[in-house]
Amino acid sequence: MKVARIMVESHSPKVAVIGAGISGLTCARFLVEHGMQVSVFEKSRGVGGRMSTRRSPQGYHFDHGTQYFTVREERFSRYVDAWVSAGLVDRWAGRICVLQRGEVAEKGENPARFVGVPGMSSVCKHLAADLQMKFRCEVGSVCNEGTSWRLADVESTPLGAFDTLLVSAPAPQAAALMEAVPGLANRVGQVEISPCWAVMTVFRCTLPLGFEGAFVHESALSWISRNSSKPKRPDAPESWVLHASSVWSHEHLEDSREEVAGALLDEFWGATGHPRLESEHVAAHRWRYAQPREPLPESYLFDQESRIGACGDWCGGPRVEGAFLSGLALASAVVDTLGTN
């Protein structure tokens, strides 16, 4: 049975996934499932993008990047009702609304929204498990030797070749490692990324502001959260994450971490009308790639006759959903070009 296995796997196509978010590992889970050989390779740490947890000394956890999901498709809502089952997901049903010069209005539509347990990384942690990971490995070249991609590091450490190159990185990385295919590197290439300034903060008592999320209009913000108030969090210390809009993170790029926590706490306190108040902890995070301004209509992109293609947020739809099915239309490509043992 071991050497029938092995014939099978050194017979198995060879795919390498850049990218360890949710439509990468989706994409990456897919095709081991059916019978591939897949290695993904992430820059950061650890997996998620931004459906990660930060971590800081003091040990406070924070959703600092996505923070929530919703499901709109059938497709996606049985996963989630898998995950739910699994534990890895639960509903945040805290009380959602606007902000506007301090006034607070009942939003609209309010669909249910998801969280993962007890971080938001629990589902890509889910996903990776048992996949061939490569942590703290930035590719920075990728060539085309006509049967097949070799892959370096930014160090120009070789990394491997494989039948089928898959990046799951956002636009503008992604169209710099698909340049060997200049059709879908230009593509890629029309996607505009806005940045996102991130900070997170810790009070020692309990604001009692009446909400646990809000949309900020007529501000620098654009969303501010309770991340203490999410299933399955330390309901004490009570810690905040406060996402400043993308017109103001994109004109306070380069600027401090000190200089963005302090200016988007003083929008804080501005937007609840609530009495400036000491914190207990303040950090600062720059997602420089956050939000799609305009998503391909496409699911994925990927070239039949190279074995190359892209998948993400920026393809079909900026959500969580999107991505998850972006990673796995991408998927179901690849096994139908290449077939299975």
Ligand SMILES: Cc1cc2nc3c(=O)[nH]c(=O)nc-3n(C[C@H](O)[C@H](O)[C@H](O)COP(=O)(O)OP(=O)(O)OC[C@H]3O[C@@H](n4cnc5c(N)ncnc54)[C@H](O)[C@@H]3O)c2cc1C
Second form
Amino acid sequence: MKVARIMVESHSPKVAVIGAGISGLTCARFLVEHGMQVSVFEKSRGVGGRMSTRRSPQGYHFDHGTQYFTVREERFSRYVDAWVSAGLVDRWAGRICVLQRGEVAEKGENPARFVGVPGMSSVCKHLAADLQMKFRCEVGSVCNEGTSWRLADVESTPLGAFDTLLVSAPAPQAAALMEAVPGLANRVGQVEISPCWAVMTVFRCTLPLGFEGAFVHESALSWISRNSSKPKRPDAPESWVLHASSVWSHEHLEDSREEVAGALLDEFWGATGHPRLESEHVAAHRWRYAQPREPLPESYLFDQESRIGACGDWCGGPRVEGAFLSGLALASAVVDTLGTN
Ligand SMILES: Cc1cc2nc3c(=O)[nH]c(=O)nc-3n(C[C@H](O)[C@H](O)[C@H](O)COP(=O)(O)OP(=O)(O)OC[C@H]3O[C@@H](n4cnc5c(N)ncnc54)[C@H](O)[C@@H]3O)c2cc1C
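Next up, can you give the form predicted in complex with the named molecule of this protein, since the form predicted on its own came first?
Every chain and every other molecule in the complex is listed next, the one we just looked at coming first.
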């Protein structure tokens, strides 16, 4: 039995996936289910990418990137239903409105909004279970050696040779890793991704604002949410996440975290009209690559000849749903090309 397994493994394609966000993990899981040997390389210390959950040294948890996700396509809906049944995801029924100069207005459309429980990263953790992962590993160079791709990290430590290379990093980072195939790299390099400064803060008492999330207009902020109002966050203190607009984030990209936290808290009190309170905790995080301005129309890119491909929310459609479907589409294309069990 063991011999048979070793033989299957030795003949199955070796695939490297760069990035452990939802697109890369979806792709990796699908390929493993189709008999391929997959290694995932991730530069941060955990899974999730822009869907990760941030833990402060004091033990506070924040969804500091993705706030919730919606479902438009039937193909995605089936997976989300399964995640809900498995207790990985729940609906966030909080009141979401529009905030403009202290005035609260209802949001026109009100789709079902889903969040990971007990934190946004739950889906990615689930997808990553049993995958062969290497964390704190930033891939710095990829070299095409004819029939294989040889990878090394940023300190030139070799990471191995692979039959197929799949990149799920945000487009500007992906383009740099795909330079060996200039046609693809140029296409990827066309996609611009807007930045976003996020501020995470905790208060001692509940703010009587009458909503759980708001799209903010005419402000440096674009979005604020009561992080602690999301389902299955037991005993969470009153915590808020503030997102700056892409214009403000771009203009203040190189500001210090302290400057950004101070400026965005000022905006928060100005936008809500609530008297200023002292924060129990405050931290800022810069997402240099937050949201694609204009995703490519293709849901994935794959060069059959050199066996290099890319996926992510900048392919096909933005947001979590687009990233998931992109990862799935790339994996299907790889299976069709390499054809395994
Ligand atoms: C502030 C913010 C708010 C958002 N709000 C929402 C929302 O409310 N709803 C919604 O649907 N979507 C939202 N999004 C978008 C959503 O988060 C993304 O569409 C989705 O998570 C993208 O997944 P991905 O796998 O394509 O990319 P990522 O999650 O970015 O994953 C790419 C991974 O690649 C890794 N990586 C990059 N370069 C390397 C390298 N050289 N070596 C190794 N690893 C590397 C990165 O560390 C990262 O983990 C938001 C995003 C941000 C930043």
